[in-house]
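The chain below stands alone and is given in structure tokens; this is the form predicted alone.
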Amino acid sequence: MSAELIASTRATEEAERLLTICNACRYCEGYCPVFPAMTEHRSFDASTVYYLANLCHQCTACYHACQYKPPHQFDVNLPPVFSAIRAQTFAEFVWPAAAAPLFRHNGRFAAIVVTLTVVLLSLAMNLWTAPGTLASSHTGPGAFYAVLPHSWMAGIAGVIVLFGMASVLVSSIRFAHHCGLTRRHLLSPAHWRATITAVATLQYLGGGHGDGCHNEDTHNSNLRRHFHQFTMWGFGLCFLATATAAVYELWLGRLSPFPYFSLPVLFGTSGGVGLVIGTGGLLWLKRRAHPQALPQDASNLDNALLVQLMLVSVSGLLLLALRESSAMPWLLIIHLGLVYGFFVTLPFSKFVHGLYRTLALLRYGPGLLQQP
């Protein structure tokens, strides 16, 4: 039996032990959906443990409230165990399966991929563009395509995004089947209404009472919830910027870069600023987190995703600010390399936790509405 499989088995067994104790106590029932969902079970197999671990939002309220936490002999500390199990689910259900080791070395993998995409794109542009192109300023509609032809830009992005979507879709279907999500859940308006509300508001980063997570000690704060919201909505606005840019170019015949007060630029700027605030804030909070409740095993996954999102955002904002200068060609190459690298690594990163958590919430369904 491999070391990875031994660790996986031990984490699942430890979760089963802890959940059995928690099921007898039930003191934390009001904190999040994990504990009400837990009470529906008398025993906890791997499928149930995976489901409950992905319902967990890592607010650590249960750790700080628990009378059996370390140094008690019961040694109850669910957050880091659930975090380890979530990392297991990412590796277990990923497609293609050969990519599973990438979750264990995610920071190194992301750094290699991003570096390669930036370097290869730089070399290609130096070889295939006319002399002086990368040292000159380019302004007006179509300026970006003087550096990298539209067919290349869209073609590379299309291949990467289509593969990523296929990988994430297959992985999500595998997880949904394993955790017991059924057609009844998928076709229930009540389940969808409750799930969308919970995801859109990130209500379970409120600690069960709306006062927020325990970021450092027993003091509650909504900072983590707010930084997550900046990150989530910032990413959504950047996606909206890309979609509106496609409409401008394909349907309206307008070429990028667009005017500063056009919709693509306004959406992209707002999203980029939101991502910088959100990712920077989350990295800062991770450094201040309570050491015993901190999921050390998942820090590699968390940091890799947050740093990538921040680099993409900062490079995009710099490109916007300096797009009429001679620095634009190189800023465009760096930004596109970071974007391509991000989407190459996306199916094998912490990004999938949002999808798995949404599916777990969808299974839990209307019970969400009973929580504050």
The other form holds:
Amino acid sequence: MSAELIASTRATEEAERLLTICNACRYCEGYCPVFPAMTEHRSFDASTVYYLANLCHQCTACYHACQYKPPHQFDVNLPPVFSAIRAQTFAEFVWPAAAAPLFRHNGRFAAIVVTLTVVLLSLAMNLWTAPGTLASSHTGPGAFYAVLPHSWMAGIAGVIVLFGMASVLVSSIRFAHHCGLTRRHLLSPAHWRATITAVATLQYLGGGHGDGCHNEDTHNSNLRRHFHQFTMWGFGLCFLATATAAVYELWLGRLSPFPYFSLPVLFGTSGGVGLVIGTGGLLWLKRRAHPQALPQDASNLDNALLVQLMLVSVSGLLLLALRESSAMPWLLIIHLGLVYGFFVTLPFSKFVHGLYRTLALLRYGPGLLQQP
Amino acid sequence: MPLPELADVVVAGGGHAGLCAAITAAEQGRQVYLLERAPAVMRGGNTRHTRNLRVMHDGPVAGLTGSYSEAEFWADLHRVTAGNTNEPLARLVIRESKPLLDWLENHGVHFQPSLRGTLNLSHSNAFFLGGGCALSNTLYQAAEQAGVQIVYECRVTSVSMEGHRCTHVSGQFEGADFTLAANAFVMCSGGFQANAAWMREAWGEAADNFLIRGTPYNEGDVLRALMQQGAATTGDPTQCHAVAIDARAPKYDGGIVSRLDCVPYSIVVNRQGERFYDEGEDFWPKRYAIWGRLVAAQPEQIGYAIIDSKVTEHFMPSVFPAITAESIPALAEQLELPIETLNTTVQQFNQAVQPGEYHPQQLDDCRTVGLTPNKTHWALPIDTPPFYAYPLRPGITFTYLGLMVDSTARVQLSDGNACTNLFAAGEIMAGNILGQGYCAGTGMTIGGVFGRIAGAQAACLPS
Ligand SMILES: Cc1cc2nc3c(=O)[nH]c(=O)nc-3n(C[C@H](O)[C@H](O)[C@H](O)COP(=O)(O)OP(=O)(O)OC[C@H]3O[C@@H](n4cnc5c(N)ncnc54)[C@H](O)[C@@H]3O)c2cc1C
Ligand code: SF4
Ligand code: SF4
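Output the structure of the form predicted together with its partner chain; the preceding block shows the form predicted alone.
Next comes the full complex, this chain leading.
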């Protein structure tokens, strides 16, 4: 067995050991769906463990609440074990399977890809644009395409995004299949309703009482929920910005850059600001997190995604602010390089947690928890 | 944290009772020192193992369903203690239970609907979200906020009195001896169940085979110190809450997960391979607390619950795997029980089982005839392999021998007087209300109610 596989088997075995203890205790039943879902089982195979681990959103409440936390000999500490298992599910179900090792050193992988995309794009632009193009300002409709022709810009993005979408789709289907999501769940309106509510409001980050999660100690705070909301909705708004921009360009015949008060710019600006606040906040919370309940993960899955989102949005906002200046061409190149890098790494990043978690929630459905 | 020489109020023991007392006194402007024997990670004594408290209420609150009147609460308490209770104090606890619940909520404690598998308690017991360790964390946080000085790893071992007044406590802190004087003292350091020598005094050698379900820190230091100072006590040292738990649980702190719920669906045999009590007398929640004593009375204080594969799904999963075999003799061999006797016990039992309709969740009519003892419910022949066994030992929750108190939580002296500035709350005085028997959730209610009373009384003493 490879070292990785041994480690992963250990995490699953450890989860089984812990879940057997929790199932005889059940004190944490009200915190999150993990515990009610757990009580439907008497033993825990790998697929159940994967399902439960992806229901966990790492609020660490069950660590602090546990009378068996170390140094007790039962040594119960669920959040880091679940976190390791989630990373394992990302690697196990990723398509193409050869990409699995990328999850192991995710920070390094992301850094290499993003550096490559930015550097290659810069070199290419330096070689292929007419002399002076990159040093002067461009304004008016189509200004961006004076730097990089529209067909290239969209073509590269299209290839990367299509591949990314295909990959996360296949990965998600593989995960859904393995974690026991069935037709019954998929066809149940109640399950969809519960899932959409839970995802849209990040309901379970309320801690079971609405006062929020733990982070550095046992204080409840909704900060994590709010920062996560900024990130999630920020990402959504940026997506909308791109979509409306495409509509403007393809159907309305209007070329970017768009005016400050146009829909794409409004969506993009608010989304970008949301992402900066959200990712910055989440990174800040992570640095302060309780070292035992939320140890820094060596693979840097969280950091890789958060830092990338942060870089993309900061560069996007800078581009917006300075688009009339002569800094625009280089800002555009850097921003595009970061965006391309982000989408190249997306199927092999923590991004998939959103999908896996949603699928796990879909299986869980309305569950048995009523929460504020 | 350095200890001063003098404090307004000293609270010994940082479980539920001590926290309620300390917060209450501090909120009345007193400078309070809470001395807790355990290190911070193990703080909270037995409280960290609890899950609920019993509350009188007249409508759905805090996850509770329906209502639970004073009369019902009193009837339950009276029944389980067989009248061996101090009625005025018991009624005080009952009446103050709802205000306690509100107070806990105001101090950040969250509740949840009763845990799955405990529906019988949903109208009487309010369940802490996350259990007692979460409650204790929340109250420690509230105590810090109220300005209580919390001192960990500080063990109180003696109490000095001048007449009816307590002058100071002393003990060990950070490897050295300390002495701390105060205007008032509240003793909340629990029972003595973790004190092996004292348990042996009370129970003889049998005590060596008892498991202690909760904290190893409740050794009754303060209780003994005060008994030596002439404090009046209530209850005898063998009275305690004792349940039958999995014999493989750790000596201390095994908590809730070491419980076994399979007994009503099993036959329980002793070391000799013989049955000794009606396993199906009543629902398990109503009977589990007598099984500690039943097993304690058996040779080597051990029993074995044996089931077959028909009933494995009818009880809460337990944390230790069952000992499994394909035949009764093979099971006997694994358990090191006399093979012949166990075989005969099972055969006789199977032959005595009467036809009936089996209902795991109702008092059904599946019983035996002609056995001593008979099994009066849920008796099915044990005939479908594989066979499973769980070893049982007495698990001590807490001892009842306690300090006698009055309704102001003042410690009473054997000369008939009350101490002026010395109070007790929690396990250390629960015996006033629980002379014997137990109903789930009363320990925390007694601790919280008397903790708040003691804290308020201690705070209003003129300095
Ligand atoms: C497994 C288990 C489950 C239980 N479940 C429930 C339940 O669901 N509901 C319920 O009502 N009751 C339950 N009980 C009983 C309940 O735990 C007690 O009644 C209640 O916790 C008593 O509170 P306390 O503050 O008096 O004692 P504790 O919570 O035990 O606190 C005593 C504190 O004193 C400290 N201490 C001890 N000696 C010294 C010393 N010499 N100097 C300084 N500090 C000292 C200890 O470290 C401890 O922190 C349960 C008990 C156990 C063991
Ligand atoms: S984490 Fe601890 S307290 Fe929570 S259910 Fe598991 S064993 Fe019980
Ligand atoms: S960390 Fe939070 S979300 Fe995860 S299992 Fe524990 S309580 Fe549930």
